[in-house]
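This document opens with one chain alone, in structure tokens, the form predicted alone.
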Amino acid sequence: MSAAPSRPVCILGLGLIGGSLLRRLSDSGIRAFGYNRSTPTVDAAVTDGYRASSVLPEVLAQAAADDAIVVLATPFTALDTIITAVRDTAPDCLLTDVVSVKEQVAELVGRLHPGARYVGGHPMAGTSQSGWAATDPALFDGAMWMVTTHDDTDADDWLAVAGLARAAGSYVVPAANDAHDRAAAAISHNPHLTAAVTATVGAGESDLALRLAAGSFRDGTRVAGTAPDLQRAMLEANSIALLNTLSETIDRLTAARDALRDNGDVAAIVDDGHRARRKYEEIAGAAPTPITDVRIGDTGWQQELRRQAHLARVWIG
């Protein structure tokens, strides 16, 4: 792993991202510290030993005092109040995220606070389960990790995002925020939707059919176990890239119907969907290409960062 950060880490945000980070960060002996709106929550990370608290000016306070990395880890519904807090306590403070969509955040931030150092990011980690007590330090051990990389991103910046997102544990996939939303629309946002009709048409009108249901349909519907506001929250943040996988897959859908019921086979998108599949295996399933004969800051770099990224290559520092 490259070297941690090497000022501390302020937290927005305690719920399973956001406390895993400050699990992760703060068991490797990086100073880092978190806010949470819910007592509760925060009462459960003090007693397990964490540095956390309710009062969001208290801790902006500090982030500002300390130079700290700040981290967007809340619902992306929550973000104004949270950007507006931070523009006022800590404006000078390197702003980044773990919200599943860019474009959006990136909106906000520059609406309502326009002077900031802003690069986004947003690791490819989670479960259906949400809160603290789902919190674990290992939870971004391998994933992938985007950091927003445009043509006028700041090459210390993305230097401090990209090593924090490092010190978790991660690979760094830099892109651009418009190429990653567009992504996770496709592989995280359009199989909640997915999931949720194949857990609905597969509860019938009676429990039979659950019963009987074994690994196709327990693997198929695990993200729809998610809380339904978070999953809200995520998939209407990211309406336009999601409304465009989401007709790609209906018409897929409908050609499919089509075909079984005029030929009577599903030929196409079977052997479609398998394609798809072994290629992700092959992928998934290989250790993780790094990006070569990149130089942060010099000339260039953020347009070779995002081409090599598109080759399925990642950042180790």
Contents of the next structure:
Protein chains: 2
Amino acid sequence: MSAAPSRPVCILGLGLIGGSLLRRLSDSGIRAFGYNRSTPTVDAAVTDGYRASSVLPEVLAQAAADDAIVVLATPFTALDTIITAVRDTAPDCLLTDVVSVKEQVAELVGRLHPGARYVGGHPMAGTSQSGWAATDPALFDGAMWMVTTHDDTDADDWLAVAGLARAAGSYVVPAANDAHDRAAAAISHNPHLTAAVTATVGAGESDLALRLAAGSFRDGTRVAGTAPDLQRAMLEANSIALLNTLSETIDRLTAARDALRDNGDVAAIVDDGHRARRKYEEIAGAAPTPITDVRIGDTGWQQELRRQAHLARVWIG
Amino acid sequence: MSAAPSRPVCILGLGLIGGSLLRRLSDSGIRAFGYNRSTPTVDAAVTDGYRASSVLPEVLAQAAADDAIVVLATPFTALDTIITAVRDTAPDCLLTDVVSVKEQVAELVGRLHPGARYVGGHPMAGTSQSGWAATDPALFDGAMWMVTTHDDTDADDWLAVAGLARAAGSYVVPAANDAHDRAAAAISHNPHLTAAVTATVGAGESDLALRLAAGSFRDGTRVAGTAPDLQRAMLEANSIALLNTLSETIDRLTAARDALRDNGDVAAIVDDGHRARRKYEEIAGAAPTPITDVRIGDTGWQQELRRQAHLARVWIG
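What I would like now is the form predicted together with another copy of the chain, since the data block earlier showed the form predicted alone; can you produce it?
Shown next: the complete complex, the earlier chain at its head.
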């Protein structure tokens, strides 16, 4: 696999994720250009030496002329306007996205732009900062980048999107949209809610408590500092999966509360959490195991990629 | 205030906290020596150039001969044996501790060693590692060290314990035991439970989910990796305060679940969490404001210290 996509990349939305992607691809010598509705953001990007514009039709006309890969990189709540514009001006471009849910984005693309060549994506990278000033071309280095892999996914389009993720420095995790959304609820969206409630309970106690707060509070509440509108857009777009993980969280905390009240012990919740954290450290701490023996395009390649992804393996080309 | 305690320091228990304290004080030229029941720990400490022994009566006899400050640094569950030994062999020594709850320790000291000169303490520092190998003489640098400050606290004894905290590199937070325990439940013990349940829900979803896990999961579950027996000893000793914060956590998550289910929105929990995190960052991010205009020993000094501590100020001497 070549590390560089064979065509230009057009990025719609230049916040933390889209902006970092524009920088990374451009810095690597790939022809990349971006759109943002905010003029200050565009000015900042241009000042930093990148190609950006706040005129969406012009950016999309350029994408169509270049046969660019178009990347949706706005918050979920802004997608409908953007997808409609893509349909009107760059309908034949290969379309992907970097939004944190996949089923709802696929549904939106299917409804607003039914003829789209679309392969979804989601880089598992971010900080609690947002906006162009927070962008970092190294943001995706070694990150996991989910790429939608269904039984009807086109091999060439999949390879183009997976190649984009690789060019950004990431490993490719091939998964179905619903499996991704359940996973994202469990390891990203639910942690945002537990961080938020942990912060609220701590701050509600007293300023003395916040003065005494150390590592467990600092790390455990970090993502509660993310801009609230971005958190809402992300969490509310994945509400069904999130309801399930949130209900399980409440059930487990209630069982812990009952055990603490009735027996004075927290053994079960502490032991379960310790075992889970150790398993995470095993998977995240080791170099990723590559997916092997799959040729993209061979019969059943999509199923086989997904099967190996469930073994925590990654595609590296 | 002199940065160096005027007398030797005897540390009972050489795990992460006690061991780091032995190293810090010894490295600063303060006469310090320690006890641990485990011979391999003592051997490691001695090999690293520190004074340590696994023979408790000998260590305590030395403490009595030196009029040392005795620091209880074992897990809560081992305290009764240790306090009894202190009473039998070094009854006149000034006693303090570094245990993560204060009311239960004070109750234990009062019951087992009623004549003790005791001023409690708790350095808000730690990692998810434990044991001598994890010790770090810089662990307490810039940390908050709670020192028990009640209306009957003796000025000289308080100054000796506060001076010990300062010598270790920490700021002193003067508080009553019950206020400390409520604060510790809110900003340390409750975060251990939310980290544990967040880890469990994530790992329970799939290995694919753990493969996709990024910063929010990594940071939000870190303390779930702490040794389970240490977590249990810490949390169960503060069960009453922890029951309150845990119940509030459950109530807030349940309200969030209902809002998400009925209205599809997570505005309240996200906004509350963001505001709380910002307040924490304001307090933790700035240089600590010193307590002013209090002379230790003047009438009402204990009340005035506590009052200013509730304004998030610290005592620096």
